[in-house]
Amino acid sequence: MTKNLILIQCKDQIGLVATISRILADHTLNITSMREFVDEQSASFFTRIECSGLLPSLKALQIELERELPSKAAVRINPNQEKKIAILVTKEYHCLADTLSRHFFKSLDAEVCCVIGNHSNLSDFTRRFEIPFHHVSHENLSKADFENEIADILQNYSPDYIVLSKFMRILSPEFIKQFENRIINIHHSFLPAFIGASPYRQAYERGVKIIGATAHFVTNDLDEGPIIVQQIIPVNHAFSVNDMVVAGKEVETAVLSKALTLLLQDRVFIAGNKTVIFE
């Protein structure tokens, strides 16, 4: 039996769930998970909806969802399942060791496209996995001229999403509006606290008894983008600097994952500063 899946965002009104079940069975299509979520504060419906059977016309279905919900609903079926990743990095390995070890195992239900560094420290390892590597010094050119040479690189492969692994640098507004809530970050710090840079030296400095990793939607403010997933471990008085940056390693890898899983799986809508995520 023709697996679908259905991926509605629009204003909230009574009578949405019939309304849409009205039109799959219509359809013949019979609803075998249907997750939904009302965020009452911007009366925003959010539904992911999962259904079996033959689909005659997916256009046909697309125009009547859009007809029928209400005016400007966001609808999308049956996605592109296998969807392709560009990974951006500087010098750290450990996250983009464990995204590419998922990838050559076949774990990841996505295709690294390339990896593109303002550094080559990685471009040895990266090939090993016959994954193009993309070398783009920021020495020597304006801040302008390095993404604009980054993002050119980036349309050639059309990913669907850009994994910012231990890239340290700030993108500018005009580079993240060219990939606008497709930017994924791991940041070294539960957010919102300790922003920025050295945040396990912030954290050490203030004491904190539990540290974290933030994966987010990169947005015009600094670390402040929807956020996808966060974990914490604990801490104590006896750890150092280096110790919290060996003990969060663990945690930014398994936090950035974590949500490539729920993206790559279509489980993430975006709700403004927020995310609505079916797990």
Second form
4 protein chains.
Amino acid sequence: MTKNLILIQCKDQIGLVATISRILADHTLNITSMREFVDEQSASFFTRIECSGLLPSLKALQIELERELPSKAAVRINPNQEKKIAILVTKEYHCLADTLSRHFFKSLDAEVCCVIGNHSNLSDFTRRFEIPFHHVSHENLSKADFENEIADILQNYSPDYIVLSKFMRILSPEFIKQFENRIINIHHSFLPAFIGASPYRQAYERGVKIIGATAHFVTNDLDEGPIIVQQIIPVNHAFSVNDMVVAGKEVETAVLSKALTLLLQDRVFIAGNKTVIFE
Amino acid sequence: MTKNLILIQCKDQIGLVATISRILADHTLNITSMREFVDEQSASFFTRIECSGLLPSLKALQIELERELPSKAAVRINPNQEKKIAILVTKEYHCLADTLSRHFFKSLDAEVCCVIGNHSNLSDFTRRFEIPFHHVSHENLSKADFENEIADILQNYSPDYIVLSKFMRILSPEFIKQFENRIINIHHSFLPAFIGASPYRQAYERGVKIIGATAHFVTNDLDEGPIIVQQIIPVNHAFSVNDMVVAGKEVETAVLSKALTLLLQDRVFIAGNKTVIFE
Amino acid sequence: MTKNLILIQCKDQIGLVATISRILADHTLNITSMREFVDEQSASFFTRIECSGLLPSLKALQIELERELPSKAAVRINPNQEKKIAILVTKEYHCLADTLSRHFFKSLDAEVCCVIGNHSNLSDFTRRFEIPFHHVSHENLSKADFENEIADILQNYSPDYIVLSKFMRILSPEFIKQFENRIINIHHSFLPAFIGASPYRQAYERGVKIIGATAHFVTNDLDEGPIIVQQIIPVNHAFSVNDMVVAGKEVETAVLSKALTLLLQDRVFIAGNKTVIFE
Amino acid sequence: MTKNLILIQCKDQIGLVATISRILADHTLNITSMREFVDEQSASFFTRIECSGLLPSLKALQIELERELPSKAAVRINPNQEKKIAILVTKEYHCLADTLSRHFFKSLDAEVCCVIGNHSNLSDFTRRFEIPFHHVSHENLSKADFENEIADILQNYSPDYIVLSKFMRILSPEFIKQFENRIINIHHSFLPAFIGASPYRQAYERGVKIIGATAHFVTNDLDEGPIIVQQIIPVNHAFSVNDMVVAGKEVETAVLSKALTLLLQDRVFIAGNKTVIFE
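Form predicted together with a further copy of the same chain structure, per the form predicted alone context:
Everything in the complex follows now, all chains and molecules, and the chain you saw is the first one.
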């Protein structure tokens, strides 16, 4: 029995579940797991269906679903299971090390096609895993030239997703547009608290009792894209800024790891500036 | 538009979602939320469906579903929304106070029909909320007589659920059988650690770094019934047994409160010695 | 053996622990627990000492400590153990019910001297516990008159602390000044995210994956006072604003309860716009 | 200014803090952080003191402290800051990868001197970091011979601690005795629940709603040694045994990482079958 995955995002209307499940039954596909959500505010319908059975013609099923569903329905059947990700880094190793270790032991659900750093200090580590490391310094380059050089490298690899793994440069709208809905960032605070630079210093100055991290899609607005995963850890008055930085690395690593798993298992839908996630 | 709730538990087979959703569509019911789960180990199917639409004949729908679903399917349509609970207590107030406050402000999803205590010290508090308190002392009574007296009181009120809210007497299989799958207990440890008496002392002696609480259905085996909710809090070497007791009250209250909410909103299925919960 | 509690906040200098512990030993007081913290940024020293032994003259000890410690040291020996709190409410019951239940069963570490509401709907509940309820409507009153009326009531009771238990009016600097460092608020977000009104709606619109609550001292800047306790709970795309409100009540109750315990057990120091807390 | 670390564990008696702080002041050492704990059950005193100042003679200070403190006091001044750890593995990579990454980037607070595996599949990964990997198969060897071979390798490296990083063989009392209080294990459950083999299968069968991990010292009794760190994650009915295994790896990695940090920063005291930890 083949396992199939079907993802649908469309305008909501009466009887969608009945329509979809009837079509699947007609194709002798048995639903083993179905998650659906209706966002009443935007009248949008989302479903993620795991079903078993032989898929005679993926194309026929796609056409039939699109014909019977509301117009402009986004239907994905068995999306690419051999996804590729590119990783952008600056100097911090913790998120990169976690991703590369998972990749090495084949538990990442994706291939890491390359690592690009605006500093070179993560080059040695990366190459120990036989993954190409490209050093693109931002120094002595205009922002446009810097980004073009990165974009050129990325286009060569055709990654499904680009992971900003503690990449500390702000990307321009032009760059982001080239990879719309495909750039993921890990921000070192529980957004929307402490947007922008030095969130741990901001947290220290404010005297908060929890710090956190947020994995989100990157859009034109800094730290404003759809949130995928957030988590926190407790801190107290005895934490210096540096103690927060050290403690924060743990939660950043965990949050990015979780977000990548959700994303690479096709569990994340983008819905405006939010996400719908079927864990 | 009327909102309806349909709960189905049956043997799994191919096409169940299609069958159910077709029947609902035939009755012009629109599915607004559907959760389903297949337990592959026992080949059991569970679904909880919220649907909107006028229900012309609840009985006709029930019959049609039962006819088309595997035999012995348990189908519940719009289960009792005016549930009644009875509460059994000993001396500790924290869980009782939380439940009675919610009841007083009509956010409990149930009516508290009575409180029964084997001590009398919670009588004054209970009666301030105009809820009957029955004092049934276990002293000078055989276990059978003690339980019969409680059972008689309970039968008068016909509660949907009986909540052991820090009730510190072990109930006999005969008593439990009368209220099968309807007795909920809050145990002051993360089961299966520290089954039985004095879990906080056991936790203290073992030097654990987390303590917890478990809400579960009561079956014949002490602390072995299906688990509904568990949660924990961190402790450290500086916690005395009594500090753990005090800290534990918070998590006990939270866990029981959560379990009652899930139960009273018909989100909990019993599946052998486990639960399936659609949050 | 009498148990004594000594709290000291002063400028840091070399040998403070040695000085303090020598003075206590001279008075034949045995330190059973000592917590200290040096805030290097402000060169401030904080200590909380539990010691056992007969205290011959509290005044002599106080004078000796103040003489040997840096000038302007704040020394408190056995602070008032019979603290009084006044509670200000609007319409929501959950925090109030928790506090009054603890008070009723004598586990609050304080006496609730009165409840003041700008609406009257919590009057019945409060009076069931034989606690005075004062209804001071903000309607048809200037802000100054409204606050003066409340202040007059409060002055009658001389509370140690004033707890804004979901009190939804913003207090003026003049009011706050009268009760400096003695007003505690529970805010329904993890500050500094979602300052101000409707934090749950803000959280919903932003699509966050965690919501939280913050207990803090009230200062002139809205939601900017020293933070005592923060905690969060996970949410997801399926939470409506109202679901967040309901779920948030749990964490608000827990956070305020924890903050009151810390405060009433004299575990909280105010240090600028932060707190130092010895749990 | 030199930073010094002093650790003392001794029988409790009146005036210990005064005695210790006076001696330190006599040596012109300024206490910047002091944590102490008295275990009243065993009348034991524990303290961890960070102090700044030039240490003229470490030996003189040690002798003076031992002379003035109760007999058999364990006094450690500036314990070895260049600790070495050896890691024992079987097949699972996640804890090893985390530790080796930290080691590579010099954030482990220790040197990893070697990895020993009873399988060879982690050899390639380990050697990429230029760390010696020794394959000692348990097959065709008596338990005694197997352990002797490992012990011989360990003796060569003289590690401060031996980390069982998902090492799936039970060690004999004879082996453990050679490295008393120096062997750390990560167990994949929140002990004492699910002692022994297949804890995730046990957790699955029991239908628990949380799973966890425990880092502890290894003593003769399986999974009964002093606990250092425990943490949990929520699970639900939809988790298969394998899903629990996968989710559990995250918490195992985090718990072992935290335990190593505490241990290597000399924050952990062993007190009978418990630990006292100054975070």
